[in-house]
Structure formats: structure tokens, C-alpha cells
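As a starting point, one isolated chain is supplied in C-alpha cells, in the form predicted alone.
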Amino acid sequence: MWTKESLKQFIEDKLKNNKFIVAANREPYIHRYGVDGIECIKPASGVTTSLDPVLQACNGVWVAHGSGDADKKVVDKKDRVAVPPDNPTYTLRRLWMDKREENGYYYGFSNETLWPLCHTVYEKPKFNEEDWNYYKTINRRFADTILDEIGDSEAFVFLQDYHLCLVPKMIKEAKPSAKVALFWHIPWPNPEAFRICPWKKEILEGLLGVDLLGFHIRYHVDNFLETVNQTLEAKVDKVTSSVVFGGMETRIRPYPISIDYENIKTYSKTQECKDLSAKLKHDLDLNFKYLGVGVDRIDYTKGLVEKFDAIDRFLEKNPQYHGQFSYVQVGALSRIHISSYKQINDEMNSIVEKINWKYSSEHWVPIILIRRHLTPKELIALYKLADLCIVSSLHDGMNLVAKEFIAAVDDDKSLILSQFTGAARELPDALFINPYEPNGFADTIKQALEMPKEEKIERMKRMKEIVAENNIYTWAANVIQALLKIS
């Protein structure tokens, strides 16, 4: 089992004089102006939550967009700042964008084109050439910043997600000796879905600049190989999961991402966590017999409306739970500049208001929405209060909330998990739902609450074993080991 310490030792032994650079659109720490001056927060992001402990273990460099309003105030002349702020162990290198660039690259091409293109939730992608041009501009900026960090050294570069499709080819053209991997954190669609993109060839050619391309599950690997096979004049080997294009070989592999299991588990047993749970229970007035919890960005792929429809159906079919069961939904506003996100936010507010009006009594409401940012410690404390967690994604590369819940809670709890998540492939002891089928979904909520304690414990123990063994350090070690094997 890999740990933070063993990964650190492994990297020191194997990488030696090679720089280890991670690049992602999202930064792991954001500086912003608060009431008492500049404060540093950790954003709500599965990618940053997972990768931060890896960087802490290997003393690397994280290249990211500086999005905080005080970010420029704390960096040096090279736009660098040491993080984490309380115990610096690695370097955060920030790059900058103006509003037009951010709107075109991030809100436009990344999240109105690639995001709906890759998620099968029937949201039509938009293809705007101006957004594509901004995407190319910012990808070039990322590549130049990474190359500046590499300098004359040799380097392992680990790129993250769909925001940086074009960066691998740019790095390889300038620094052929660099070892480059990219992990695609969202699903890869089937070829029929991807073929409608006007810039599909440029995107695939950019991605095939990597030595190693990772997805969460084998299904996405197979979709990518078939997409390349139908789009480019390339040698695709489905047996070895590799593509030879432009004289270079790219290995494509499944690496299910995970969490720092031991860290979450350890904190969940502290007195600080118990006190924080008690405070949340008091502040939210959670004095009910049964409690469910969900933690999601407000996004149309997360199945939030479908989840609330199922809770409505559950309460309709099971009036004995009125006044007994409440559901806490933590939902951070996301990409609100995009009309489809504003629409899902408005729709969610409307259905929650309708359900609460329909069922609430003087001292009870069935659904409690938390809109404010919760720290990682607050989330663990909230998980500890819950009897069950519902992950209802309509399509999800992995979903780390499911794994965080497993690590945080006692054994007699239940996880309800959409069959359309990557996590469903790893966690067969979860209770699976089809979020599009509200009656069956409602019955599964009842099943989770009424399941015998012994069965809950057996299921949760098996899930804990899986998540503990396949932790974030195992994920990182597998990727680095694969890179090291590439000559």
C-alpha cells in the first residue's frame, strides 16, 4: 500500500535530477481579500484535493491559472509562491488571463464545448471559433510557462484534464526529451459523439503528444482508441492500448483516481472533528433521526434535479419518514456565467422550494441547501453526521465524494451511487441507482435506511478496503512508474 512517505521516497530515488511539474487550470490554493486582509483557501475541486498531497510528497511545481483577487499580491517576480501556507513543501507557479481570455478559453471552449461533448447528458455543445482561438492562446501560455520551469533540466510533466489538450504537443516540439503524461478526468465519449467537433483532429493530435494518456476506466480508454482509429491516419493497437502517430508512441491506460484515505480517516476520529460535527448539527438544526448528505458542484451532469425528484417520491411513498429524514445538499455555485448552469441552479432552487413547501412542518424541512464554501474539515465533519450519502451523477469520470464519504464515516453507513459514475466500477458494494428512474431511486433510499446493520457494516468494510488500498498515492505511483518505463 502506497503512502505519502513511500511515494516521496520513490520519487526521490527514481526522478533524481528530473523536475516534477504538474499543470492544471485550477490552482490548489487561492489568495483572496477577506475581512482581516489576505486569506488563503483551498478551492472545492476533486482534482486539486487529490493532487495537493501528491505535490506535498514530491516537492514539485504546480502551474495553474491565478484566479484569486489577491493572487498577484503574494507571488514573487517569477509569479511563484510557496504552498501550503502553513507548511510550504512545493511551489505554485501562477499564470494570468484577462477576462476575455478566461471567458473564451475556460467558460467558452472548455465548458461549453468540451464538457458537454464528453458528458452524455443531452446538453448540446457550442462550437465557437473565437472560443477555440482563445483556447489555443491559453494552451500556448501554459506550455511556455511549463517550458520556463523546465529550463535546461530534464522533467516529468503531469498535465491535468480537458483544459490543456494542446499543451502536450507544444511541449514535445520544444523539449522532445521531456516525459509528458496527461490525465483526462472526465469521460471520453464514443466516436459518434466526438466526430461532430470541428477541431477534433487538432485536439487528438495535441493529446497524442503525450507519452502516457490516462483515463479513469477501461471503457474510456476503448472509446479514445476507437475515436483515434476513425479520425486520424495513425497506428492504433487495441491489444497494447497504444497509438503511434507522427513517429511517436502514446500509451493509453486506465488509472482510477482516488483520495488520501488515511488522512481523511485519521481526521474523522479526532476530537476536533467531533466538535465540528456537533457545531454543524447545532447550526443547521439537524435534530432528526435519519440524515442524508450530498456534496456536488451545481452542474447539470450531477443529477441534482433527479435526486430531488427521487427524494420527493420517497417521501410521498413513505410518509412514516416525514419529520424523521432530512437531506443536506452542499452545492457550490459553478460556471454561473454559462446559461445552462444558471438554468440548472434556478431549476434546483425551484424544486427544493416546492418539496419543502409540500412536506415541511413547524420543526422540519426535508431538504437543506448549503451554499457557502465548506472547508475539507467541515465536509468530513458533515459526512460523520450522515446515515447515507447520495451520488446521483448522470455521467461522471469518477466522483471522489463517494470515496471521501467511505473514508470519513463509521462502518454502519450506506452509499447510494449512480451506475453512470466511474466509481461504480470500483465499489460493487454500494447501492446502485439509475438517476433517470425516480421510483427505483426512491426505493433505494428506503433500502439504505432500513438495511440490517450487519449488512451495512459488511458492505462498508469492503468498500473501505478498496479505497484504502487504491489511494491517491497508489494512483500517482502507477502513473510515474509507467512514465519511467518509457525509454
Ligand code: GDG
Contents of the next structure:
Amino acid sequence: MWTKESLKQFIEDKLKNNKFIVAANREPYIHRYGVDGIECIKPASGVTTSLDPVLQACNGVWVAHGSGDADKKVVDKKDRVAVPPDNPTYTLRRLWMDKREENGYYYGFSNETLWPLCHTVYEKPKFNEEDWNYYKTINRRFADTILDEIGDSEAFVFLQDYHLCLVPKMIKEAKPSAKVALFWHIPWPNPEAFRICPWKKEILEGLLGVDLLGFHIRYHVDNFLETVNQTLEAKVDKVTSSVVFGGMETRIRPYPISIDYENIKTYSKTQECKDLSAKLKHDLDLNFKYLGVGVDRIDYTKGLVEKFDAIDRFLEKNPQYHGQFSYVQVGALSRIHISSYKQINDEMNSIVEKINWKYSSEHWVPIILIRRHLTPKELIALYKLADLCIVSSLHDGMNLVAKEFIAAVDDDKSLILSQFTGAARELPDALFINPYEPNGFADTIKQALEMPKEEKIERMKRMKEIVAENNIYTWAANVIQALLKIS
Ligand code: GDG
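Since the structure above is the form predicted alone, I would like to see how the form predicted in complex with GDP-alpha-D-glucose (GDG) looks, so please show that one next.
Full complex below, order starting with the chain above.
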């Protein structure tokens, strides 16, 4: 089983003379002005949650967009700052963009084009030439910053996600000896869905600059291979799972991402965590016998409205749970400048308001929304209070919340999981739901609450074993080992 220490040792042994550079749009630490001066927060993002412990283990450099209003204040002349702030182990190199660039590259092309294109949730992608041009400009800026970090050294470059499709080719053209991998954190759609993109060739050509391309699950790998097959004049080998294009070979592999299981588990058993749980219970006035929990960025792919519909149906069918069951939803606002995000946020507020009006009594509110950003410790303390967690995504690459819940809670708890998440493939002991089917979903909530304790324990124990073994260090080690094998 890989641990933080064994990964650190492995990287020190194997990557001795190489720089290890990770690049992602989102930075792992954001500096912003708070009431007591500059504060540093960890963003609500799956990519940063998973990669921060890896970087801590291998003392690398993380290149990202500096998005905090105090970010410029804390960097040195090369735009670098050491992180984590309380115990620095690696370097964060920030790059900058103005509002128009951020709008075109991030909100526009990344999140109004690629995000809906890759998630099958029937949100129509927007294809805007100006956004595409900003996307190219910012990808060039990422590539130049990474090349500046590499300098004359040899390097392993590990790129993250759909924001940086064009960077691999740019790096390989300037530095052919660099070993480059990219991990795609969201689903890759089937070729029928992808073929509508006017810039599909450029995107695929950009991506095929990597030596290794990772997806969460085999299904996304197969979709990618078939997309290339139908779009480019390339040699696609489905048996070896590789593509040869422009004289270069790219291996395409599934690597299910995960969490720092031991870290979450260890903290969840401390007195500090117990005290924090008690404080949350008091502050939120959690007056319940049973508690459900959900933690999602407010995003139309996460199935939030569908989840509240199911809770409504559950309470309607089961009046015996009135005054007994409450549900806490942590909802970090996300991409709010995009109208579909604003709309889903409004819709969620209104359905929660409707349900609370319909059922609440003097001492009981069925749904409690937490709209502030919680610290990672508070999240663990909250998971620990719950009897069940609901993940209701309409489509999700993996979903880390499901795994965090498993790591944090005692064995007699239940995970209700959408069958349309990558995590569903790894966790057969979860209780599966189809978020589009509110009746069955409502019955599964009841099933989770009434399942015999022994069965809950058996299921949870098996899920814990899986997540403990396939933790974030296993994921990173598998990617790096595969990259090392490429000569
Ligand atoms: C993408 C893919 C894939 C949430 N609120 C707060 C907070 N969070 C943290 C959670 C979790 C993370 O954000 C969300 O991760 P997910 O995996 O659930 O979802 P995405 O952000 O959509 O992530 C996804 C992931 O990348 C990794 O590859 O699993 O499929 O869409 O860690 O705990 N963290 C804190 N405060 C909050 O209020 N500190």
C-alpha cells in the first residue's frame, strides 16, 4: 500500500535529476484579504484536494492561475510562494490573466464549452471563437511559464484537466525530452457528443503531445480512443491502448483518483475532531435523530435539485421521519458568472425553501444549507456527524466526496451514490441511485436508514478497504511509474 512517505522516497530515488512540475488552472492555496488581514484558503476543488498531498510528498513546483485578490502581494519576483503556509514543502508559481482573458479562457471556453461538452447532462455547449482565442493565449502562457520553470533541466510535467488541452504539444515542441502526462479529471464523452466541437482536431492534436494521458475509468479511455479514431489520421491501437500521431506515441490509461485516506481517518479519530463535531452540531442547531450530508460545488452536473426532490418525496412518503431526519448540504458557490450556474443556485435555494416551508416545525428544519466555505477539518467533523451521505451527480468523473465520507465515518454509516459517477465503478457496496428517478431515490434513503447495522458495517468495511488501498499516493505512484517506463 502506498503512503505519503513511500511516495516521497520513491520520487527522491527515481526522479533525482528531474524537476517535477504540476500545472493546473486552480491553485491549491488562495491568498485573499479577510477581516483580519491576508488569509489563505484551500479552494473547494477536486483537483486541488487530490494533488496537494502529492506535491507535499515530492517537493515539486505547482504552476497555476493566481486568482486570489491578495495573491500578488505574497509572491516573490518570480511570482513564487512556498506552500502550505504553515509548513512549506513545495513551490507555487503563479501566473496572471486579466479579466477579459479569464472570462474567455476560464468561464467561456473551459466552462461553457468543454465542461458541458464532456458531461452528458444535456446542457448545450457554447462555441465562441473569441473564447477559443483566449483559451489558446492562456494555454501558451501556461506552456511558457512551465518551460521557464524547467529551464535547462530535465523534467516530469504533470498537467491537469480540460483547461490545458493545448499545453502538451507546446511543451513537446520546445522541449522534446520532457516527459509529459495529463490527467483528465472529468468524463470523456462518446465520439457522437464530441464531434460537434468546431475545434475538435486542434484539441486532440494538443492533447496527443503527452506521453501518457490518464482518465478515471476504462470507459472514458475507450471513448477517447474512438474519438481519435473518428477524428484524426492517427494509428489507434485499442489492444495496447495507445495512439501514434505525428510520429509520437501516447499511452491512454485509467487511473481512478482518490484521497489521502490515512490523513482523513487519523484526524476523524482525534479529540479535536470530536470537539469540532460538537461545535458544528451546536452552531447549526442540528436537532435530529438521523442526519444526512452532502458536499458539492453548486454545479448543474451534481444533481442537487434531483436530490432535494428525492428528499421531498422521502418525507412525503414517510411522515414517521418528520422531526427525525435532517439533511445538511454544504454548497460552495462555483463559476457564478455563468448564467446556468446562477440559475441552478437560484433553483436550489427555491426548492430548499419550499421543502423547509412544507415540513418544518417549531424544533425541526429538514434541510440546512451551509453557504460558507468550510475548512478541511470542519468537513471531516461534519461527515463524522452523519448517518448517511448522498452523492447524486448526473455525471461525474470520479467524485471525491464519496471517498472522503468513507474515510471519515464509523463503520455503521451508509453511502448513497449516483450510478453515473466514476466512483460507482469502484464501490459496489454503496447504495446506488438513479438521480433522474425520484421515487427509487426516495426509497433508497429509507433503505439506508433502516438497513440492519451488521449489513451497514460489512458494506462500509469493504469500501474502506478499497479506498485505503487505492489512495491518492497509489494513484500518483501509478502515473509516475508508467511515465518512468516510457523511454
Ligand atoms: C473534479 C471532477 C473528480 C467542497 N466544498 C468544500 C470543499 N469541497 C471539496 C470536497 C472535495 C472537492 O471539493 C470536490 O471534489 P469532487 O470530486 O466531488 O468534485 P469536482 O470539484 O467537480 O472535481 C470530479 C475530481 O475533479 C478529482 O479528479 O472526482 O469528478 O468533476 O474534496 O471536499 N472543501 C473545503 N471547503 C468546502 O466548503 N475545504
